[in-house]
Amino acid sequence: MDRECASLLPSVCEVLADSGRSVPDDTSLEKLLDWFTELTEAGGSLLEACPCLLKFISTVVHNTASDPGVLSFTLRLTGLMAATEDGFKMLQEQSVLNQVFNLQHWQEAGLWDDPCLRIGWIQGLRSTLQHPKALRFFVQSDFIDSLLQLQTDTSLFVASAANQMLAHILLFFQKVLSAGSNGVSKTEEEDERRIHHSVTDLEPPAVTMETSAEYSAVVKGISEYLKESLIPKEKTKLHQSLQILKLLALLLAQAGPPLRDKLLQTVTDSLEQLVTAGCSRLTLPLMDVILAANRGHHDTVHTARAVRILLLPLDIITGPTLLGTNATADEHPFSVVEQLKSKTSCISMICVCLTNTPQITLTLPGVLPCPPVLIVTAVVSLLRICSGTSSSSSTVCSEVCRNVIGSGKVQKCALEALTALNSSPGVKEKISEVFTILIQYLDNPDSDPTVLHKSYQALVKWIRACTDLSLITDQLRQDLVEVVRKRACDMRWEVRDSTVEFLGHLAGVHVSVSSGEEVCDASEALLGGCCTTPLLREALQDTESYVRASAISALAKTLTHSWRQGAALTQDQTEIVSRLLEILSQDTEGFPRRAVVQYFISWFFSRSSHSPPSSSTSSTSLLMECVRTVLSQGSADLDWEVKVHTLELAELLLDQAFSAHRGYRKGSDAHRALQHPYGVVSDQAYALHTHTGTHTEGVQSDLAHVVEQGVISALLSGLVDCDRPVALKACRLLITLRETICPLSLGALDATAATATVSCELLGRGWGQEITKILGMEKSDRAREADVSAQRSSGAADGGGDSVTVSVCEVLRSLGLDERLDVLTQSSDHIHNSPLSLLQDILTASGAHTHPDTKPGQEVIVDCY
């Protein structure tokens, strides 16, 4: 803690402790606590750095008129200070812990009824419980009963906080106790610590018999409470059972074998009673508990039982005998059927079943009651029932089908399940059946946009998994062509957008029409290749910007193969390029313009990575001509993402030109550790062909080439851009370029002398004028006025000012790039949102509130972060 903060903190504590001077903005207390937490996590001691905090805590605790927010803050602060054993010992010696967490004190003062105080008490104790001494304090103070009562608090926030604390106690100290006896690895301990967000990064302390006994007593008390609370004493107590089931699911999902076995041993009878009772409101949380109990713990008998329970709703509705012919005698179907007759319960149960079925099918095939192909068949049957084209073959409960007919929620879950089941063993023979139902959904006029989107996704996934499309009949292919053409003209833009995206995804999938045939892309195999490009070209004129952007991206994916082959451009492709340049310069929406720049990035990358840079074709010539235009227009765009993508294109040009030269580091490698939170990072890895040649001659010629292409102008324009991500990326690329063409090492003098002759032009307006200012080369005001007068008298119309020709090396060395990078990598609020600013704001706001001349509405607003 710096001296200024330390000097202000006592005054801030006085303000917070004064009941008549409450803080007007509660977020300032949260930020103050965040600051204290950071100091603690950094290894500092709050008690040593801030001795005034002890007095503050004591004052607030004894002042029953304190603001509830300040009281809650004080409880949480005390817990934070007691999170280390040294801090805990010091607070206990001062009797602070007994004062702060004394329930009777808060109840007698009439403050316990405030949920804000109860949450502070819970969270403060949770922060404290990071070591065995705190657990001993918790047990000896008999806080367990109070905590259990809070599990069903009238305030949902309090009940949730109490649930989380109960889970923290069981899981955190389970790790401590098992560290020495159960072979828990260090990696598992670290994972556990990350999951539970411990306030301090403590190593598990030595376990004593006393600690073990205390933890066992806590586990026993909590387990008995869970057992008794699971069974509702009356219908009005269902809320309590719901809360306990959620807590139990949380515990079972994260507990290790000793604790998990103890919990299951205690609550199994209660869980069976709940299942038998058949309360529909508890069915879903019960299924969550069953899944949690068996997730990651492959006990064959119990897991198989849980899988059968999970598949039961799907078996009842579709009737393909997933569970065998004797299922009705084993699975309590009557109660489940009764719950499925309720539409709300039916939809919820079947969605839980569909959501978890793929994971179980793929990870636990040994405990499935049927082959995976039957599960795929059941999901397809359910989709038919939902669309109303089929009825259930189940004689047990055909009336249940009415609840899922037309249900968009069930349709979406079923499509997601079908998509995930594409890689199940033995299901490729079902591809024709899957195609049929998906095309029916795409053709159904009642399908909503999300259902159509998921149908397209499922198609692509199944095509990827079943690369041999010989099972797809000509009729199915013709049906797909017709439905795609139909949906490309849909009235809803979301549907048109999904259709265009589907065409792009198909182009990226390689399949064979029949065994042994040459591989081609799926769009050619399924759509014949005759409708893809025309539909995408038409989508470039769409009224919705999202559709135009998707069409551009899809075109790039469609043409990638021909780019890589170096094929000559067709007339259609040339016209597409012209249209894209029009969009970049004229489209009023940012999404299509971003897509255009990315289109040319893909084109450049595809050609450069599969053919040497020296190759010259009409296609390459058009590409390089377009690149210059894109760099010029993209760097002047108003959309910051367009400008960042333009710099990515410039980066590719730099990589191609200089990758073979000594000292050059690709931007993605050089700045990987310096990513800015607002920056745009490309997710594509580039590997380009590079030039070869002598270092001195190569650097000079390559630098002149990138200047001619407009790369240097784009980088300098970006450097002075008002958008931080743009300026940051440009600055980093310029530093990389500087280190390559004008290094400071003595051995590079020859190269530096050669590159010093390469110059670039700085225009007398816009970014060129800004760069000129930085270089200190700007003319005086009088000289500029004389130039303007001369231009007017000579009839010059541009009024742009004189351009300046400068050495590229000189510019790179004179711009102060390293200092600019330091500024750009800092957050814009690194000064105003400091702890010092927060303390000053609290004092200022307090002064305004207590000033006698302050009028209503004139209070100082706390500018905390």
Contents of the next structure:
Amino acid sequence: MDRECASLLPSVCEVLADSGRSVPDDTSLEKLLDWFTELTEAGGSLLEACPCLLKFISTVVHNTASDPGVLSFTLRLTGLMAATEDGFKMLQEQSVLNQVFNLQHWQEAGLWDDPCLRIGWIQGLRSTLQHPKALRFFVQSDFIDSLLQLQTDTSLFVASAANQMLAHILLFFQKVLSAGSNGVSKTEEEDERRIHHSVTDLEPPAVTMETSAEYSAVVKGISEYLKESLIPKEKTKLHQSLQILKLLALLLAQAGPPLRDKLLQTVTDSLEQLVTAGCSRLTLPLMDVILAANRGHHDTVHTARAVRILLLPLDIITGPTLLGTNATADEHPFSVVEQLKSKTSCISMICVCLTNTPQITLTLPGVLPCPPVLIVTAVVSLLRICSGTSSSSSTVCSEVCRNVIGSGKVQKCALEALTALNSSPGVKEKISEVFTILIQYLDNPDSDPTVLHKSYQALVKWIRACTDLSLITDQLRQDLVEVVRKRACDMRWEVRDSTVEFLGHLAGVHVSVSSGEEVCDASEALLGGCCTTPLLREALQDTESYVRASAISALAKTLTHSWRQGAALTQDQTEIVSRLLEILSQDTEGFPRRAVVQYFISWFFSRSSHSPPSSSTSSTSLLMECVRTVLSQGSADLDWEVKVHTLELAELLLDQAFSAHRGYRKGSDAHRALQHPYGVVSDQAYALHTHTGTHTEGVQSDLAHVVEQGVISALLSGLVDCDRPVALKACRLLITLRETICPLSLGALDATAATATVSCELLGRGWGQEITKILGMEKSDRAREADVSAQRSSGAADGGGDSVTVSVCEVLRSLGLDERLDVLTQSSDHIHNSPLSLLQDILTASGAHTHPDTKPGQEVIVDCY
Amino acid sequence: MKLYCLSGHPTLPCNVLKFKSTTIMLDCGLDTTSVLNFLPLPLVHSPRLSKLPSWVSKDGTINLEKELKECAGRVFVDSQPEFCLPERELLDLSTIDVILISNYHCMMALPYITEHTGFTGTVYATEPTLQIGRLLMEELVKFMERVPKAQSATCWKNKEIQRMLPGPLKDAVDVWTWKRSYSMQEVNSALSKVQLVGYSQKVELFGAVQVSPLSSGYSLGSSNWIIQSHHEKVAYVSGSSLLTTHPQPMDQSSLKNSDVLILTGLTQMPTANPDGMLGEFCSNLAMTIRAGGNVLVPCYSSGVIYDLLECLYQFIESANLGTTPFYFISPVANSSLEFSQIFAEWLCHNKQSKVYLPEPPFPHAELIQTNKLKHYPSIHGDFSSEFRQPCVVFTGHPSLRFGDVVHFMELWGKSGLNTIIFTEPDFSYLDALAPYQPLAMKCVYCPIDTRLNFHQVSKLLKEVQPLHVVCPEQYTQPPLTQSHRSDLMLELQPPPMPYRRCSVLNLPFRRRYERVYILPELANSLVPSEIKPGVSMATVSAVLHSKDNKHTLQSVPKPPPVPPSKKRKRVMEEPPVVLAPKPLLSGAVPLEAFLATLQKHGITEVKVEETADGHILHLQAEDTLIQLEEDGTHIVCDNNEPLRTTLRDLVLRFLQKL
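In place of the form predicted alone, the structure of the form predicted together with its partner chain is requested.
Okay, now the whole complex, with that chain kicking things off.
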């Protein structure tokens, strides 16, 4: 904690403890608590750093007129301080702890009714419970009953927090005990140090016999309670059972063997009773518990049973194929069929089943009731039933099937399951069947856009998994072409977008054609190659910008292969290029423009990684011409992402020019992390490529070339950009460049001397002017006069002033890049987010509130953001 | 109450309801699917169709050279197409009082019913129904009259011969009821009997029942009907739609509390969702045009075409089809497009509000203005000089047997670049295409039927809760081709009553009450007495007067003064002496209170005996019995009239008199 904060904290405590003053809003308190947590986690002792907190706590706790928000804060703060054994001891010695967590005290003061206080109590206790002493305190204070009561609190937040807390006690001390029982003796010192250092560190503190006994008592108490209260007393009061099921799921998912066995042993009877009661509202949470019990539980008997139960709904709906015809009556419990007859529970049960099928097929073969291929068949049949095209072979009832016909939710779940099933063992033979149903879904006029999207995804995944496509008949290929053509003309842009994306993905998959020798991309193998490019070209004209953007990305993927091979450009491709440049300069939406820059990035990348840069085919010269245009237009774009992508292209050019030089650090790794999540990102991996050229002509000519391409202009304009990510990226690249061409180290002086002669031009307007200003280059009086007169004249548009020619090295050295980088790396709100500012805010706000002249309605509302 | 079912077609119904002495025909749909058995009528001479071989049975015994032709492997009747009429023998059509029309598709058989049958009643329909119905009839007549065929084929209808014929002809039913199209004169005469009504307008029929049309949301002016008396309500639901298309939305709430709901006109395509079909239509259209082909859309000149044009209006921009011409060819194309714009009050709210703006409700006006949509009465004339390909043509008839569409089939059928898109659900597209096979043209079937589907109708019925539902038998089982789809049928409790062609149903429905009016002076003379709080009763003596299904209670006429006559010829002629009726008693005699009263009057020795129906009081001193029962009191008292009278008066004290 810095000095300033430490000096402000006492007054802040005073403000908070004064019930007469109005309280800062919740977010301020939350932030304050966050800050304290950070301090604790960093290894400091709060009590030592700010002794005023102790006084604060006892003042607030004794003042029943305190605001519930502040009280809640205080409880949580106390918990935080008691999380270390030291802190705990000290608080206990001061008898603060008993006072703070004394339930009776709060109840008598009438404050317990406020959920805010109850939640503070729970969370405070929870923070405390990090060491055996706290557990003893918890047990001795007899908090367990109160906590169990809170589990069914009227406030959902309180109930949930109580559940979390119960889970925490059982799980945390379980770890402690199991580690402690290993018999490794540790010196007290060691423990002291560790606890002192970190409260969240899960390494177990010292364990004593008492701890173990206390823990057992807690486990016993809780599990007995679970057993007793699991069965609802009345059919209508399911709240408690629901909460307990949630807790059980939470516990079973994480508990280790002794605890887990103990829990299962205690509650199994009650669970079974609950299952037979057939309460449909409890079905889903019950299934969660069963899943959790199964997780990590590798005993084959239980797993096999769980698998059978999970597959039961699918088996019932699609006809008994999965579990075998000898599925006994007890596996077809009447209640399951009954539940499937209700639409809502049917849909949720089948969805749970579907979500788990991929995982099921990956479990041990001995556990599966049937080979994975049958599960694929069942999912395919379910999809058929869902689309209404086929009936179930199930004799159970058409009533159940009726619930899933046309259900978008089931369709989506089934498609997801099918997608994930592609990698299950032995299912490849099903590809033709899978293709048929997916094409049918793509063709179905009633499929909604999400269903279509998922169908496309499933197709791509299956094609990727089955590299041999000889199983796909010509008829299926033809159907696929037809349906893709149709969907490319769909009324809904989402569908057109998915279709275009699909074409791109397909082009990215490599498959072997028939014999397995020749490899080509899947779009050529399946769609015959004559369909993709025309459809994508058409999509460049789409009215929806997302579709245009996707079409551009897809085109890039489609052409990557021919770029890599250095094939000459076709007429078609040349036309596409000019259309793309048109989009970059004219499209009103950002997405397509971003995609265009990405297109050239991947073109440049695929080409440069496979052919020497010196090869001057027509394709290369067109590319270089385009790159120049993209750099100049892209860096002048209005969209910051276009500009960032443009800088990425510039980076590639730098990489190409200098990667063989000493001292050049490639930024490719860094730039992946910088990409914006919403940007159009090509899947292209930016693998490291080796530069084949040798260090012959020296830095000088490379630099001159880079300047000529417009890279330097792009970087300089980016540096003074008002969008921080752009400026940051440009700044980093410029620093890299500076390190390469004019390093300050002595050994590189020779090179510096040579490169100093390379210069670039700064225009007297726009970014050029900005750079000139930074460089502090004084204009001559004459030039300034000219400038003024140019501004006066109406023709100022194309020439604001004189251009200046400067040495690149000179510029790089004089821009103060390192200082800029420092400023740019700090987030824009770093000042407002500091703890100091928080403390000041609280003080200011309270000052404003208590100011005698403040009239009501004129209050200053603290804006923490 | 009886229902006579004259049509077996669930979406082209024709039912007759006998209800309270009125005979009401509900719709008169014309089943035109019969035309599929006939050869197409080409507008332009077609060498292919004119050179078809005659059909000869395998053994050569049957040779109807003039009547049957073989085409594309099937046998067709070579004559003017004929339609399957509603049943005309089931009841005397001249007894029909009124015909209620629900939409313009369901009135095409009107001339067959109102002309030459002795029909003297009235037809009720909304204005758009009448006007657009007239257009459709006019179109039909023109289609037929443009290609006159003198010959009428009848020999094949002979039962013995029909039995020997192949394919669908053999299985055609009721072929003797098939008739050629009517004439324009008959149309005019039939339509002159139409009386216009507005939604929710109440029309009295002979004082017995009231009929009223409700918006059904399916087409311009389409209606469901409520037929009700004071105590009974029958709802007739014909083609209805809950989708948001151009017409006014469906009025559902007025259908509530019906005793019987007659349900017809559900979607013919329960598995084809209109939105999906519309999407399908657009993408296939765009795909064809982009590939340089033409699109042919066989359709009716009114109805879904308005929605199609609206949808295309939005779509052509986004699909870059701006320069492709759209042609609408029909003898009534112009009127149809213009009529749709003027029926503002019948449109959905959204379109209604446009009437107050300087723009027409339907965007097809703009398509016409910008020359993107052009309409022509026929392929002859202006069209042939302005025709430009690739293009989209909307034209009739959707059966592909007559109308301008026949020409386009001959013209475009041979190229795989072209596409025919079926949007009307009335005809099986494979049957429609049969005489044109083999066909290179691409066929897309996206029937757009906006009428209620089974899901919607079950929801509707749950809401309006009719006591009984009557429907075509087709709705009570899954479709034949999709027998596993048990969700595509009506499941109700109690189960719906199914009907088929020629069924006569006794509707399960008892008339329990009748409304009777009472004249003011008579009402004035009544003396009501309150029998329990809020309920009063009075006795009435009056004469019941019934006329025009109205019942009135009038005062009993005073007996005319006895004419002075010396001789009384016959006693019987004397008017009956009207005695003042004795008051009616009500109430019960409370035992304890009665005993107390007896005691007050000196009767002390009373033995009370409990019986099944009440009590017997034995007045021992007087040797008298009083039987107090639920519905009567007897005093058994021999030879002591004063005592009996006293006792009677005591009993009466406890009872109320009317």
